[in-house]
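Heads up, the chain below is alone and in the form predicted on its own; it's given as structure tokens.
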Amino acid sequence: MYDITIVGAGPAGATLARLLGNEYKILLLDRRRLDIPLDSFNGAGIEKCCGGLIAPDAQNMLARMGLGVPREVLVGPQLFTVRTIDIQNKMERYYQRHYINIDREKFDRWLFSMIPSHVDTLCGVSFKTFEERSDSLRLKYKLNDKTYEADTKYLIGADGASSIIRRRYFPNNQIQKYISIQEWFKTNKRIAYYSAIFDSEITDFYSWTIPKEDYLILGSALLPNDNPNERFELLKQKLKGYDFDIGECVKRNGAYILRPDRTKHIFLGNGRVALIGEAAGWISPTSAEGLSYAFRSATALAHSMKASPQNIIEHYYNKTKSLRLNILSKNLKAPFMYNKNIRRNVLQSGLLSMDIYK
């Protein structure tokens, strides 16, 4: 019998396991092979579709947890500028903002490496289902084409936007999903900024470019049922008028991301089941930044499990009040970014923007 089973060993799940692993008997499951060297995959592993930038809020959480990103996780260039491109209004502005540029796969493996050794970790696992018992939950998961069972007192869903636990156990608490498509392009240009691109003909969310060493990532958050591939191709056509080196794609990946446009979309769980990270809906509705929310929700739940084991969900709800207010404030900010006319007025004002000397 496990005290806690965590499904998902990304930033939220790995952080929770690290914080609780010395006090509880924990089982951690993940579909990725985080337990073997990265070069063992020969390019065939499961790669998370992520821009790989640590925003200031996530940097703050790393500082609070006493963590410093190791050199081998970093990639160049380090970024201090956001280039905002409004295609519809034909306007651009630059803003100062510091991002830590990382290899996301190596970042996740670094977090995984800090999990206490006596936590039972199973990688390459497909979580299937669970059933409630009088004083526990019985889980089923698949490993190497064989189905196994395990009993646990608490189940934690840290399995991202497509959380199987949220979908199956809480089917009436779903959130608008977008599909994030990214393509990588080889480039010789030196680009020292992250760009945020707005055009409602492409998406009612946003698109982006991120430099990674000798590559440029182009990505967009698109509605799954609104011809996402066609709209992504249109984005590439529109960007030909800008100074991006978009040639032949060398790599393409995709994933679902959530957009909680109201606080009721945040669902923390019920009874013996809790959700953290994006599985709970913790992600920025304006930028899709998720690392800070993964860390904050994991630390809040860890505190709740220690402080109030009889009322975990209620304590977790109270502990994340400021995080819900954060989601609310970002939704109030959203029209200034996503309404064409309001955005034009903001960009015209030049508020908080800066000039670039070339």
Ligand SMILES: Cc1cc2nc3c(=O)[nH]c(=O)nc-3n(C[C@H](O)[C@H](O)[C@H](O)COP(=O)(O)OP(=O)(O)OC[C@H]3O[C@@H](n4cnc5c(N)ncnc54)[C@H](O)[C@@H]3O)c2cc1C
Second form
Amino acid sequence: MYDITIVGAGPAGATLARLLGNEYKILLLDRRRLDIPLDSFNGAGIEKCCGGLIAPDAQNMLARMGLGVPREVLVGPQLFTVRTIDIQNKMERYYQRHYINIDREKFDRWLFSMIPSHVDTLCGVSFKTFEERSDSLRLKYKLNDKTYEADTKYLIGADGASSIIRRRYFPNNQIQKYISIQEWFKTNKRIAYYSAIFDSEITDFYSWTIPKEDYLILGSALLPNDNPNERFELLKQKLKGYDFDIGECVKRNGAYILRPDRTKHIFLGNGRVALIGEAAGWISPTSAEGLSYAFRSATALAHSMKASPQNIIEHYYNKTKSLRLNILSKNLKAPFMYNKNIRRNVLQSGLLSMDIYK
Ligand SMILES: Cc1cc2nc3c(=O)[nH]c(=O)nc-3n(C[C@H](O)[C@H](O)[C@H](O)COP(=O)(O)OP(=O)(O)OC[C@H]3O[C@@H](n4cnc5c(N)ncnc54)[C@H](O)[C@@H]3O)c2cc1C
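Having seen the form predicted on its own, please provide the structure of the form predicted together with the ligand.
What follows is the entire complex, opening with the chain shown before.
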């Protein structure tokens, strides 16, 4: 019998596994082969689709956790600028912001490598379901087409935006969900900014470009029931009028992304089950930055499990009050980014923007 089983070894799950002490018997499951080197297998199709930018809030959390990002995880260029492109209002501004540009797959592997040896890790396995028993939970997971069972006192869903565990409690999935598509293009251009692109004809959320060494990523968070592939093609057409190298796509991937437009859609768990990271709905509703929320929710839950084993969820709820307020305040600020007329006024004012000398 395990004390704690964590499903998902992304930033949230790997952080929780690292922080829980060796007084617990812990099992960590992930369908990704994070336990073997990337170049030792054909990892196609399983890498996490992500922009790979560590924003200031996530940098702050890494600092608080006493971590510095190793050189192998970094990719060029490091970015200090956001180019805001408002296609509909035909306006642009540059803003200073400091990002750390990373290879997301390597970042996750680095977090995974810090999990202490007292945690049992199982990679390449797919968590399927669980049933509640009187004093424990019985889990089912699949490995090489064979189903296995394990018993655990607590189950932690760190299984991301498509969380099976969250769906069990929220079958109707009230939280706003987007499908994000990212395409990679080879480029010779030196691009020194991350761009945030707004156009409600494409999406009511936003699109982006991010340079990664010799590539430019073009991504967009699109409404799943609103012809996302066609909208993405339209975005590419519209960007032809801008100075991006959007030619032949060399890689395309996609993933769901959540947008908690109401704090009540953040679900922390129930009884013996708790959720952290994006599985709980912890992600910025304005920028889709999720790493800081993964770290903050994982550290909060690790603390609650130690400090209040009898009332974990209640303690975790109290411990994440400021995180909920953070999401509430982002939702209150959202119209300044997402309402076309208010955004035009903001961009026109030039407030906090800077000139770029080309
Ligand atoms: C296109 C895109 C771009 C993004 N760009 C950024 C960015 O630049 N910066 C930023 O801060 N955030 C970004 N985000 C958000 C960020 O990626 C997530 O919020 C963050 O990864 C959440 O971490 P997590 O650990 O909660 O979940 P995840 O990183 O999604 O990890 C979940 C883990 O659970 C595993 N898993 C899932 N289901 C199962 C199962 N049934 N069985 C076994 N294992 C399972 C997965 O393999 C995965 O390893 C982006 C998201 C998307 C989709």
